[in-house]
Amino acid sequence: MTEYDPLLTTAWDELEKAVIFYRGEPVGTVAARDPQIDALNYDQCFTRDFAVSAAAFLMRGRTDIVRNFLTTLVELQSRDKHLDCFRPGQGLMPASFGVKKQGPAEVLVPDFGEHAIARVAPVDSGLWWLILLRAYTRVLRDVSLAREAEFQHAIRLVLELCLTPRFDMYPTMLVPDGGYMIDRRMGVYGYPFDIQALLFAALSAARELLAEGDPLVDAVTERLGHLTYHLRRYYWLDFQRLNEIYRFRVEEYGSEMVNTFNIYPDSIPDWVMPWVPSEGGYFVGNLGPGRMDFRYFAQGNLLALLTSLASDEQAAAIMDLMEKRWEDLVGSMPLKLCFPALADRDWQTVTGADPKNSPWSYHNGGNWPFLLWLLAGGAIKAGCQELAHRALDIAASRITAQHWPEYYDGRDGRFIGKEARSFQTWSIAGFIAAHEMLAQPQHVELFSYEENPTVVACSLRVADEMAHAR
C-alpha cells in the first residue's frame, strides 16, 4: 500500500470509464468526460492524448487496448498520394476519430483536422503513433507487429510525410500555428522546439521498427544526426550563450558567420535577463530567421530529456532550471506549458486577441498536469526524481478533489482553468504513468532512449564540417 493508493484507484476507475470501444473490442480513451459541457469532439480519441492513457495502460501490462489503438490509426492513416489541397496528404494519421452508428453496424470516423478549429491539420499523429509502437514493442519484447507489412508501409508513409524534400534547408520541420497540441494561433509558426523534440523521438523509434536493411535507415540516421548537432547548437540557451547573443554583430555573410540566424540582440525581451540563473539552461521555444522565441516549453525541454536529445551537461541543466524556477515553471499545479505568458500588445498581436488564450490561462501559460508523466521520465532519466516526487504530492492535494481539470489558470497555476473540463483523460492517465514510472523506474524504458553511437559520430562530423566551412 502506499499514500497514493485510494487516489490511483479512483483514477484508474475514471479511466477505464474513457474507454472506446469498437466492435465489442476497446480501441481509445475519450478525451475527456465532462457531464456539464457540451462533448463537441471530446467524446473522440485524440491521437496525442491517448498517448498518455497507452503510456498508463502499458506499464500495467494492458496491451490490448493499445494494439488495437495502433492498428486502428494504421486503418485510418490516409494511404493516396494525389494534389487535392482539400484532402488529407499521403501518410497523414487523423488528429481524432469517433465511432459512430451506422444503421446496425460501426462505423470509424476520422477527423484529419476538417473539423479542428482553423481546420489546422495535425502534425504530431503520427510522430506519437511512432513512439507508440515502439513503446509497445518494448513492453512485449516482440517486434512482429511492427514488422507486418501493413505497418512497415504505415511506418514508411509517416517518415516520407516528415523528410520528403521541400524548401528548407534545416533539419527541422516547419509547422503552421495549431498544427499539435498547442491547437490554437500562439506564435508557434515555424521550428517550435515541442515539435522538434517530438521528430527527434518518433525518428529515433523508427530507427528500431524498420525492417533490417531498409534504405530508410540511413536517411533517419543521417537526419537524427543533423537534428542532434542543430537542436543542442542553436535551441540552447544558458548564461553563456545569452551572453552570446547579447554581443551578437549581425548582417553577417559567409561561411564564417557567427550569428547564423542574425537574431537581433535588441529582440532579446527584458524578462529573459534575469530569468536565466548563472547555472541552468533551457532549450528555446522557437528558432528561425531573424526570430529568437525565447520562452520556455515544457513538453520539449522535458522530450529532450527522456530521449537524450540533451546532452548529459544541458540535462542536468534543464533540471537545475526547474529546481531555481520552481514557483515559475511548477507553482501550485504541475506544470506550467509555457513560460512567460504574452500579455498586452504581444497577446492581441500574436494569438488574435484570443480570449481563451488569455495571459496565464490555458495554452498561454497555463499549467497542465497531463505533463506530470514526462516530468517524471525526465526527472529519471536525469537522476532528479526527487523533483518530480515533489511535484506530484502537489498534484496529488488538489486534483482529485477539483474533478481532475483539463488545465489551471494563473501564474502559479492556483485556479481552475475557466474552460477546462473536467475529468479530462489526459490529466488522469499523466498523474497514473508519473506514479508507475517513479514507483517502478524501469518503465521509463518504454519511452526513453540511449544516445546512439552511429547518430552521435553523425553529428560530430556535421560538427566538423561546420567547424571546416569556418
Given for the second form:
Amino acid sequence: MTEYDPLLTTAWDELEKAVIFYRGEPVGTVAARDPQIDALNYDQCFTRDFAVSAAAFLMRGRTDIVRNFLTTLVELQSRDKHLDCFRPGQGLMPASFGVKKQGPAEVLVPDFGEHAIARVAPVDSGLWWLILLRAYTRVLRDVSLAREAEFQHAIRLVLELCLTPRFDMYPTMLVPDGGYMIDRRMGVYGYPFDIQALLFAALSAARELLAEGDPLVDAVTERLGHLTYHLRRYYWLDFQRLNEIYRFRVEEYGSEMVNTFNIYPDSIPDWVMPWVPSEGGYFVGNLGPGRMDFRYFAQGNLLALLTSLASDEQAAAIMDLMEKRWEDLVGSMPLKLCFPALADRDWQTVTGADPKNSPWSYHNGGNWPFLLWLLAGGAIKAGCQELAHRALDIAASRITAQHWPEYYDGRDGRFIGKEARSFQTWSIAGFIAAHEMLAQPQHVELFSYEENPTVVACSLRVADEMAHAR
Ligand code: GLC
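Moving on from the form predicted alone, please list the structure of the form predicted in complex with ligand GLC.
Zooming out: every chain and molecule, the one shown earlier first.
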C-alpha cells in the first residue's frame, strides 16, 4: 500500500468509465465526461488523447483495448488518392472518432478535421498511431500485429504523407497551424518543434515496425539522421547560443554563412535574455526563414528526452532548466504547455485575438496535467526521477478534489482553467501513467528510444558535409 493507492483507485475507476465500446468491444476512451458542459465532440475518442489512456492501459497489461483501437484506426485511415482537397488526403488518420447508432447497428464516425473548430486537420494522429503500435508490440514482445499486411500498408501510407518532398529543403516537416494538440491558431505553423519531435518519435517507431528489407527503412534512417543534425544544431538554445545569436551578423549570402536562417538579433524578445539560465537549455518552439520562435513548448522538449533526439548533454540541460525555472514550468500544477504566454499585440496578431487562448490560459500558457506522463518518462530517461516525483506530488495534492480538470490557468497554474472541463480523461490517464512509470521505471521502454548508431553516423556525416561546404 502506498500513499497514492486511494487516489489511484479513484483514477482507475474514472478511466474505466471513459471507455467507449463498439459492437461490444472496448475501442477507445471519450475525451471528457463533464456533466456540466455540453459535450460538443468531447464524447468522441481523440487519437492523441487516447495515446495517454493507452499508456496507462498498456502498463497494466490491458492490451485488448489498445489492439482494438489500433485496428480501428487502420480501418478508418483515409485510403483514396484524390485531387479533391475538401476530403482527407491519402494516409491521414482521424483526429477523433465516435460510435453512432444506426437503427439496431453501430457505425464508426471519423472526424479528419472537417467537423472540428476552424477545420483543422490532424498532423499528429498517424504519428501517435505509430508510437502506440510500437509500444503495443513492446509490451507483448511480439511484432506480429505490426507485420500483418494491412498494418504494413497503413504504416507506409503514414510515412509517405510525412516523407513526401514539398517546396522546402529542410528535413523538418512543413505543417499548417493548429495541426496537433495545440489545435487553434498559436503560431505553430511551419516547423514547430512539438511536431518535429513527434515526427522523430514516429519515425523511430516505424524503423522497428517495418518488415525487414523494406526499402523505406533506409529512407527513414536517413531522415532521422538529418533531423537529428538539424534539430540539435539549429533549434537548441542555451546561454552560449543565445549570445551567438545576439551577436549574429545578418544578410549573409552563400556557403560561408553562420546565421543560416538570417535571424535578426533585434527579434530576440525581452523575456529571453534574463530567462535563459547560465546552465540549462531547451529546444526553441519554431524556426524558419528570418524566424526563431523562442517560446518553450513542453511536449516537444519532453519527447526529445524520451526519444534520444536530445543528446545526453542536451537532456541534462533541459532538466537543469526545469529545475531552475520550476515556478514558471511547473508552478502550482504540472505542466506549463508553452512559456511564456503571448500578450497584447502579439496575442492579437498570433492567435487572431482568440479569447479562449487569452494570456496564461488554455494553450497560451495554461498548465496541462496530462503532460505529467511525458515528464515522468523524460525525467526517468534523463536520470532525474526526483523532479517527476515532486511534480506528481503537486498534482496529487488537489487534482482529484478538483475533479481532474482539463487545464489550469494563471502564470503559475493556480486556477482551474476558465473553460476547462472536469473529468478530462487524459488528465486522469496522464496521472496514472506517470505514477506507473515512476513505480516501475522499466515501463519507460515502451515509449523511449536509445540513440541508434546508424542514425548518429548519418547525422555526423551531414555535419561533416556542412563543415566542408564552408
Ligand atoms: C482540445 C485540445 C486538443 C484535445 C481535445 C480533446 O481540442 O486542444 O488537444 O485533443 O480538446 O481533449
